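We begin with a single chain expressed as structure tokens, specifically the form predicted on its own.
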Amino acid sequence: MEQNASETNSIRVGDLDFPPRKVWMKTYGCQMNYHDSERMLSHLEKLNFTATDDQGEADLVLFNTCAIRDLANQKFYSHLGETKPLIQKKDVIVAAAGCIAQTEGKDLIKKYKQLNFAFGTDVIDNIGEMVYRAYAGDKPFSVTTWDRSENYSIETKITHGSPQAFVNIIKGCDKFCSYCIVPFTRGREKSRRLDEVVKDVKRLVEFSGIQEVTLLGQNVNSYGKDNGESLAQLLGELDKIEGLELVRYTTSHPYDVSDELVAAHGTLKKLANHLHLPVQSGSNTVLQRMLREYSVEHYLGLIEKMRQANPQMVITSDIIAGFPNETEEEHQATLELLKKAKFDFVYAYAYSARKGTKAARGEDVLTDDIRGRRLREVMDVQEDVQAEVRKGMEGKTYRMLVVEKGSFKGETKWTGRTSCNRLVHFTPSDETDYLWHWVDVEVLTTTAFSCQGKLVADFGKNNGRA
């Protein structure tokens, strides 16, 4: 779209003038959604929009939705309903993006009269055209088409001032786990070329000051299969980039963790000492019904290989409590797995049916009360395990990037995230602004959910580099 700036700070796009406007955005769900939101904000800047945290001053209200958990769904529907009073006070464009919009776009437009347009996950880079249509007076519409091109090529967009960046390297998922809606909301797997990702990250490091990247994908371990490349190869190339300090990746599927990737965790200097590896259940029969393609024994063997390759390795995971028709014996097997695996942290959820998935189509004897009890038992066992695991941090020193300043029991604290993905709080000794500094912190005390430390060394914003 051709653009020309006028004397009133408006931008001319086609037949319309776009004066300075505000966009308020709410993002639900995973890191991929937050990455998508940042892409959309970058595109909206070209239409003279700047972000605001005050919905009341917004000209465009945008929801980037998540369909994975029922709680995220209900929050979105509630927040969307709350926009009715807003549009009665001023002329506001309201839009819904993301996974719910992908599967329910037309229904959303019919049900919520304040909604101007809805669009799915594969057309977020066309948000400029959709906003243009809305301001041009088009009646409410939805766009949920899929990108049919063979090549997947994008450039990472960032709008923040931090040295961290999410970099999408693969989209979609081919697994079709029986409970998961991702293949229906994100499509089939498609990877970016390795050389493109490397150039993208080099650009971020050189021109945007990025020092830490998190590689994203619904099944990031499948990266490169369609191009004859691999995640391990990509990690090896990123390890060579001068100025890049730390590389993370998420989310992994246990079936696709290769020996090559395990070895990379033992040799690459910039690869984080952390792996998020969702297991979902400790019962082989439940895993079979989930269509997860691995056994408990395979999973435990896999994390043991990781810990042998890198003794500093920290493993986190996901658990679904109360999968349809899960027996008490199957539930107990999950509790036993938690004790054996010794995860540093677990995201645990009670099962919620996702429309269109195989698991949602059959009969289910479990009640919400049973699921709630089992979820609490999972969390109780994990809390004990977690407290024990983190106790081993005490007395050790960790290099970390300081990410925020806050208050802990009324005392000013700075907080950083270590290579092994743990948050550590420390008390400053002076008025130094430590935000985005690399520091060494000795961990003094721990609980299941908190690590307290003291500052040992401050390397500044460039980790000691001139």
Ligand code: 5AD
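Between two forms, the rigid core is defined as the largest C-alpha subset superposing within 1.5 Å. Since the structure is predicted, the reported quantities are computational estimates derived from the model, not experimental observations. Positions refer to the first chain, counted from 1. What changes on going to the form predicted in complex with this ligand:
- Once the cores line up, the CA of E411 ends up 2 angstroms or more apart between these two forms.
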Second form
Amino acid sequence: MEQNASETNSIRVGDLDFPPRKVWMKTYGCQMNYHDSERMLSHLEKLNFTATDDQGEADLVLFNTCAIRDLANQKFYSHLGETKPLIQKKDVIVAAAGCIAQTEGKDLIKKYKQLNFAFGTDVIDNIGEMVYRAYAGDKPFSVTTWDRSENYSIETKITHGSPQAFVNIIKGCDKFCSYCIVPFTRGREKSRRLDEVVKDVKRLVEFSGIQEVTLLGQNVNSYGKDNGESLAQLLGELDKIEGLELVRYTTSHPYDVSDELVAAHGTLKKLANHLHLPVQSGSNTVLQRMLREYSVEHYLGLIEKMRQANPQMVITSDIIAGFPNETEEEHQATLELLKKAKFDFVYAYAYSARKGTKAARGEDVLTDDIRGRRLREVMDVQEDVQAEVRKGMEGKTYRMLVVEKGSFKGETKWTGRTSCNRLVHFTPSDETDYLWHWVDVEVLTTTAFSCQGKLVADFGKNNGRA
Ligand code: 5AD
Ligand code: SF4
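Could you drop in the structure for the form predicted in complex with this ligand? We only have the form predicted on its own so far.
Okay, now the whole complex, with that chain kicking things off.
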């Protein structure tokens, strides 16, 4: 698309003028979706859009949807319904992106008259053309095609001013866990080349002041398989980048945790002391029905190896409570696993049947009540484990990046995120603006859900580098 700035602050693109406009975006779901939203915003900025938090002043209303559980779906449908009065008042373009749009795009357009277009997860880089079509007066349309090119090649786009960036390194998922919709909404696995990622991160560090990166993928530790490369290799290369302080990655599958990856956690200086490794269930029979391809014993062995390689290692996980036909005994096995694994945090969900997945096809004897009770039991057991794990932090000192200023009972509190992914709060003794400073904090008190510390050292914005 050709672009020329005109005197009216409008941008001329093809046959249309794009005056300054506002986009209101609502993102549901995982970090991948949030990162996609940021990418879409960066494309929209080229069409003269700026973001707004006020839906009332929006010219473009964009939903980036999530299909992982029914709750996320319901939220989107109800928010979409609420846009009706808005479009009656003024000329607004409404669009839906993301995982629901990928599988339901055509139906959404038919059913919701306020929608101008819907598009899937593999065409977000074409959002400019789609917005253009909408302003050119095209009838409502949907685009849910897959990118068929051999390579997954992109450049990370950031629109924020923070020193943290997400970097997509692999898209899609080939695992087809029996409960999961992701392989249908995100397509097959495709990795970026290692050289490209390293160049991308170097550029972010050098030109955008990025100091912390989180490598993203639905199945991030499957990275590179298609190209004879690996996540451990990539982490080794990123470790050498001067100016980069911390590297995280998420989300991993236990099946793809290699010995090299375990070793990397013991040797690499910049790799975070944290691994999010969803276990889903503590019962081998449930894991088999989930098609997870590992046993509880294998999983526990893996996290033991990680902790041996790096004694600072903190492990978090995901649990699905009430998988179809889960017996009481199988559920109890999950509670036992939580006590053994000593996770630092667990995202626990009640199983939610997703149309098209294997698990949703058969019969299921469990009721919502049973699922709800099991979910509560998982959370209760984990809360006790977590309180104990967090107690172990007391008296220890952690390096962290300050990410937020808040207030608690009228007192200023700064919050930072440690390498092991814990949030620690501290009360300042002076007026310094600590945002994006690297600091050391000593943890004084903890509960299952919060850690309070005191500032021990302040290294400033670049961790002491000029
Ligand atoms: N029901 C409940 N939880 C699910 N997850 C994925 N699919 C479902 C489902 N159908 C959970 C898994 C996964 C996390 C991102 O969402 O725990 O790790
Ligand atoms: Fe879903 Fe399993 Fe793929 Fe994770 S690994 S995205 S749970 S299919």
